[in-house]
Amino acid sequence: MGTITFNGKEIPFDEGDNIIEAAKKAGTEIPHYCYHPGLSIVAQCRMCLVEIEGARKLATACSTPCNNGMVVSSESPTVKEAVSGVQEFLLLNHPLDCPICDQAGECSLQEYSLKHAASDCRTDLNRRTYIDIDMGPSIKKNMNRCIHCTRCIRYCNEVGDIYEMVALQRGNNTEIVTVDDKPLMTAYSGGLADVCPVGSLTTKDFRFSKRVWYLRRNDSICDGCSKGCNITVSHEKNLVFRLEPRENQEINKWWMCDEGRYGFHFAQSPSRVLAPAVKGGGSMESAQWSEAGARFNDLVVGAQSIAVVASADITNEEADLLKSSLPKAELYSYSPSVDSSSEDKALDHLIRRKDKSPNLKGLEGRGYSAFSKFNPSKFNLVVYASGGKVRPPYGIAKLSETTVGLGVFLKEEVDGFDVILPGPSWLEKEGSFTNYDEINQHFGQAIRPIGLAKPMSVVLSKYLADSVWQAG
């Protein structure tokens, strides 16, 4: 721990900090493109130039570690002139297509151009041009916008752990490509759009779907596996458009996998059951909440033996509600990929886990038994609670005498159920998940419940008679 003098102000730094990180902690941003705190340092964009007292020339803030007593300026006339010149060079080939670029509104090239660039361009050379290219199932490349920061190459090498992107040619002719033009294979390809500081690499899933300045953002937790990655949910008019990683050094650092990034679409699926339904004439028919709720209550009151099977993507709070509101029920948890958390393991060096549910640890800690111990023949009523991401076991509703579905279901999954009581997905409620490492994380509600979905707390308190709660 020491201090440096930065732009006339003494600021502290931690051991190993470079000047960019020290300035960031003091609330000042030094402009940069190639630097990312989660990637190796190459100091090639030259935007982070600073003047250090006693040094013979300007230094790059990303590659210069802080030393106690160092005096640094990012605002001297020499620095401003140099940074403006660098920005001018970076714009030589960049197209004037901000109005149609998906990066518009969150583009550091736009921001730094306004703050640091000259008001005009001194070149009349033609800009280089390339056609847009698919780089696999997730990423679209627009090489015209590339500024050769090489973040994408380092990301594939160091985060994706697959050496599949390279830079061909040199100087003005440099082009970023995949090796042998093969599609990206990394399970983290969506992160290329996160690290790209301009609009050169964009995700097909979000491309041209919504302007970012219309989006509202909420912090949340990924429901894709037992890792519990911290994420940001971007939405507008009660529709979710994208998920992005949110920094948490203890869990997912700056990253998330593609499976989690694109796994939210089930919540907005056209086949999602959005209204209560009861069995009538051998098939499920839409019903009013009062009718479906009364049928649910009658089934619970008349049942001699009840089992609650909870998919391991319901929240800890919902698990507690089921346990307290159905005190005579036996409790079971279901995850499609593991029977218990003891079978869970890492699938790679970074994030992905074998357990494809976010809260198996939480359910186990609340007394829910492994699904392998569930014997449907023992019960004349099964209540299956679903958070939506974990799909129900095939044919579970046909294994017991009577089955009630509580939560998120698709139309093709409700055959055999007697009552469906639609609930919100994790995007539409608040609660907490407990990850594989027993870290409990709370997340907030991003959007309102879709359709006629009601929170489990409302369903259990409104449609179960007091005698049910007090039984046992």
The other form holds:
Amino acid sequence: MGTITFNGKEIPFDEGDNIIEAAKKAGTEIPHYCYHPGLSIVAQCRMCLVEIEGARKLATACSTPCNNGMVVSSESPTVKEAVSGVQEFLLLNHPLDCPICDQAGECSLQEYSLKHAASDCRTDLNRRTYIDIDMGPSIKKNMNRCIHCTRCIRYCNEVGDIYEMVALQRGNNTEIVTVDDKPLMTAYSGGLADVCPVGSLTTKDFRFSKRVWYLRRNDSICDGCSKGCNITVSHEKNLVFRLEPRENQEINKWWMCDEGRYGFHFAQSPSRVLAPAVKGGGSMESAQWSEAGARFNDLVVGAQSIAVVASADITNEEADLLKSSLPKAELYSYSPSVDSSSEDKALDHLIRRKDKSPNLKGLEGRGYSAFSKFNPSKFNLVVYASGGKVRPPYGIAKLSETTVGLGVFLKEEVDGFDVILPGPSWLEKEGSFTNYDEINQHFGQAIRPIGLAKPMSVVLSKYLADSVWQAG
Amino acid sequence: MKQVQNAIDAEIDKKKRFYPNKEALLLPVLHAAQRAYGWLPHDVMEMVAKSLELPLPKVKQVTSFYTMFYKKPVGECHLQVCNNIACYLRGSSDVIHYIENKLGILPGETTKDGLFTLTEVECLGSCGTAPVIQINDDYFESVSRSDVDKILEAKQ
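Given the form predicted alone above, what does the protein look like in the form predicted together with its partner chain?
Everything in the complex follows now, all chains and molecules, and the chain you saw is the first one.
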């Protein structure tokens, strides 16, 4: 604890803060490329140079810890000249192809060029050029744009725990490659696009699909496993384009895995059932909401014994709602990889967990029993509620007399159901998930429900007769 | 290959107490391996990586950084001609062209008989006696065309 004088103002710092972090807390950004709070410090981009009173040379703010009483300037003429020089140097080989670069709009190089670089170019030297190269299943590399910050290499070593990515040669000829052109096989490769400060490493999933300034962003929680990583959903015109990790030191720090990152496509899959359907003469036929809703009510009213099987990707609020709306029903939770949260465990050193559903802990806390205890022959109506991420157990609809599907289903899964009432995926509703560590996290709605999907609260209150929920 | 492994092991044994960790030992061990084998093919780098328990990509990254580690075979007689400013002003370009013509190779190439490799290098730190050729571990200073003739003859 102490204070430093930064650009003439006294600002506080915490023990161990470097100058970049202290300035960030005081609301000033010191430009930087190679520094990332989650990675080791190498001080090689030289962009964060600052002047420290009493020091003979400019110092890099990333590698200089704050000392009580230090007088630092990031605005002095010497610093400005140095930073603008560094920026000019980094642009020597950069193609300046912003109009066709995916990073444009969220590119550090672009921002700092505007803020810190000279407006003209003093050289007409040839720029080194490379062709775009595939780096494994998720990443595409454009070496022309690279500024050799080596964040990607450190990310692989320190976060992904692989040593495939290296910088070969040196100086002007430095090239970031995987050794012997091996594909990058890590469960965290998507993060390379996040840490890359320029447009060199981009995910194949998002590449060329949208200019980032059109995207709107909402905070959310990943539904890929019981970890509950904090994420940002980027969407436009009710279509989701990508998920990115959001910093939360208690859960996922700065990172997320590829499975979660690319796991949202089911919600926009062409085979998702987007209209209510009822069984008619053997196969499913789409129906009006009123017709399907009435059929659902008839089945519930007429049933002797009801079971609710909730896949563990519905929200806590929905779980409560099912419990109170169908008071006679017995409650079961379903997760594909574990039977109960006691079987859950970490799959690696970082994030991924064995339980591939986001809310098993929440359902268990609400009195939902393990799926292994579910005996379908005991019930003549099964209500299967699905949030979409967890695929329903194979043949669930054929186990008992009648089955109602509530939520997100794909066309190939609905055979055997009596009624399908389409609901929103987790991107299209708000609610909360309880993660493996019993941290309850609320998330907001990112986009409107797709197709004719209706929230579970509307379906249950609108179509179920009052006598049903009063029966308890 | 057995000899190379022995050289690596011997170097590790000899030097490990002077270095803080295995990563720091990489440079001397790579030099030892290169002395034993002549250059550093994939297999030798793999051997070094295994002996030091380092990831192979790390070893490749280091060898690619330093020009003194040879990624392809070099001739028995490695002619390294300095072409920095002092040597250049004293006629090293002429020396290089003379060698090129005499041996029929360009810088970076090796003669077909595997005897000579020609390389242009950066400053060898002997500017007072420019131009300089380093042949394997020996310096030949104030070199002229006739000196080149003598040297090459002696080596053949």
